[in-house]
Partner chain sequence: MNKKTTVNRWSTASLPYLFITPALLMIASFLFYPIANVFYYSFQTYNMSKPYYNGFAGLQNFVKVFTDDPMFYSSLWISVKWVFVQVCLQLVFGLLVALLLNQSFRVRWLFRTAAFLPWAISGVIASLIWSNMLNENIGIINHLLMAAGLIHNKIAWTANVHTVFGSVVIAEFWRGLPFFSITLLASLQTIPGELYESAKVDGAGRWKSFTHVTLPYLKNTIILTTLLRTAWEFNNIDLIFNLTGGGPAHATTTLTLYVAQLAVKSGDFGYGSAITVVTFCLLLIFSVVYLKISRFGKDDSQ
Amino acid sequence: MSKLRFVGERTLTLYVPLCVCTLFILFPIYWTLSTSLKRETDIYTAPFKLLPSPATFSNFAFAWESVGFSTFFKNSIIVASATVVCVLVISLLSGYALSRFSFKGKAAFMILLLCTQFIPAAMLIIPLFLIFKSMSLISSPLSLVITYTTIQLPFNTILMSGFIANVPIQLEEAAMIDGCSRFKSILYVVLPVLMPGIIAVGAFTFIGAWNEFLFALMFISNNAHFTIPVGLSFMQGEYKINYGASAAGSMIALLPTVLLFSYVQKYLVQGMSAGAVKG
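Atomic structure of the above chain by itself (the form predicted on its own):
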């Protein structure tokens, strides 16, 4: 095979598909960023202008101060962080039980966890709404924390059990021989080794809770408790849409997940691999 033919085939089979894929993924994000930096008049008079000229941050200031994104941002942080804590504690305990103990019904329980992933989220809206209404939790952030914990717990329990299975049980046995109880062996031996798994599960949970829209829309009616996805949806007026502020709000919503993902992406890959081969 000639070098020219090799380069041509490699370009067609490798670089062209990757470039097309990258274009499809990144262009909407770029367009949103560009729109967020344009003046309102430029958005309507020159909608296909690639670069904002002049660039302005007024849309970010308007979204943050006038629309209420500071409140939406705080609500999303509270709900997502509380969900992460609940999911980490419960998935750690249940994942440890699945990984370290043999008991009747273990296989059926694992299958049940997997089957919950096939249930459409929309099916849960009415029963959860009725439950929260009877508990006077409608329009309360606690309803979102309970819902997100319920939805994300099965997958993250499986993921955590895969991580724990990778921790040598001999480490715990050695700690217990030296006088540690099982709880102390988990606390002082397993948890430090398990830190990449904890970070991966926490990141998956945070991103899922941060981006969730449907349940937040149905359960929260007070705009003081809106999360960012719901706040974004209510920026669409009946007769006019402020595209600049909406784009700025989208970029504000995107920033925490991008920063989080850029920091923990190596742990996410490890988490997916561990969950795929263990359990």
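Here, rigid core means the biggest group of C-alpha atoms that superpose within 1.5 Å across both forms. Positions refer to the first chain, counted from 1. Since the model is a prediction, treat every value here as computed from it, not as a measurement. First, how it differs from the form predicted in complex with its partner chain.
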Second form
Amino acid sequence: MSKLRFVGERTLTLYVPLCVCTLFILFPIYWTLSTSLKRETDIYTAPFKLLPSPATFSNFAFAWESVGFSTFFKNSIIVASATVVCVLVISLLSGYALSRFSFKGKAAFMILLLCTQFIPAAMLIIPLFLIFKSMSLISSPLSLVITYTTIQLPFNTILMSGFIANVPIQLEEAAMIDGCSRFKSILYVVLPVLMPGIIAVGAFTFIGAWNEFLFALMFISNNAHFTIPVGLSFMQGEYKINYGASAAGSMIALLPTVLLFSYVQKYLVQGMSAGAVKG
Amino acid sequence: MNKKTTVNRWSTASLPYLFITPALLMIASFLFYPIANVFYYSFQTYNMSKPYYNGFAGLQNFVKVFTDDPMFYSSLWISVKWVFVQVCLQLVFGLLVALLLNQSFRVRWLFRTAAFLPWAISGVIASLIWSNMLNENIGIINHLLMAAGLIHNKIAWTANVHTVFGSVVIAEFWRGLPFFSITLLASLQTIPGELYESAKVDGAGRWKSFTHVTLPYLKNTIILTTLLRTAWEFNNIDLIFNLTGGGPAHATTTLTLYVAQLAVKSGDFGYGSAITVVTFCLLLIFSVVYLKISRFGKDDSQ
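Return the structure block for the form predicted in complex with its partner chain; the form predicted on its own was the one displayed.
In what comes next, the whole complex appears, and the chain from above leads the way.
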């Protein structure tokens, strides 16, 4: 009897709310996927069918070829990957300094990193635009790589130093006693152990750079250099009526981040509790 | 012998400074220098479309902000409303989701992945997803509400002054929920189980142990995350920009969107900078007062 009550209570307090939440979160994504696979006529004449029948990939072909998503995709991959490389190298260095050394000004550096989190991105639009204009970097992907690297650095440095602190320092000491230089011991001993942290930081950086919109909209005026969010935004303006194609564009944009995200989400909670947002 | 000196050379006190130099350089040149510039521009007439008038303007921009710009007040009010509603909704439901996901049950990873998913979705995509659902003619929301008999005529959710705010709120809530779920879940996992056991021994029920153990333990995380989130939501632009463009009739023009429009459409960098400075000061005052009132860090529970 009490087991039955336990099951009933568990259903009411856990499974029912869990399913409601999941439905609320997943249904919009499912609905967009379904729209992207519907024929244009079906979207208008039978818009509420849950399953696309017949399913078609013509929206994807249209977005990829005619709208230019093949170009946007390539641009986004280049910008996001370059950002990931820059953020990883720089945050590894500063994260290592923070977790392995005590030095004068360390606390000040930490506070500086935290302060940057309160700088509104909107505050940077105008001055960064003028800076990049004076450097003739407007409409160049390089302006985006620089901006994204800078914006993502502080948070990822804190995250990275948390991950590095979890690597036992004895590993390095042992390697150095065996005759390794510090750089060699970082390269061959710390990095392999740090891999999950590197993957997590890299993935968050990639997702952030992949999704960024405001600066990309401001800095990139040439549509050969559009990133995916800017391409999608213009599509929404230009092809307002074409819901099939814009849904297909969304799905194309979603694919890399969702794959990456499902892979790293288990590190996410760990990484956060490693010290970043603990307060 | 030779090897030893190399090791020593790199172990000198300068090494940590060498390591943080790249980060410092980037932050100084592309975060702090630009911000110093904003303060400088705010005292200038700096308009891309009228370059002949550019020059020192004194307090003229700031006087205009406070005395001669109804758009400033209306967009400030919309921003405040937006941030308040958004952060409250996300915090309450994020905590609920975190509490659910903190329990152990089968296929928990599957539910976690699902619950965190919108984190990976950009504001632009979220706006496309929701404009599809909210569309007057083909949107499923009208269809569902009509099928349930709740409404009798189709509603143009994002084109109607009365419904547009609620529509953007729901769309952003959907996308922003994972932030609190993730951070609060991370925090929940650091609460030692013994605390609950001793609360149980003391005869505390579920609600009591929630208010006496869980909440005090989460306090600092909640204070810090709501503050961060307030700043982020205040500056959020991609979803509103794409879903409504600030309309209809400026009903969803937040302060950030207003500044972006000033800079992009009219090239008025001087005045835009002045509003940015005012905004920055307002956020700063809010943060200090908020931290004071919430007595951040002055709690011995952690």
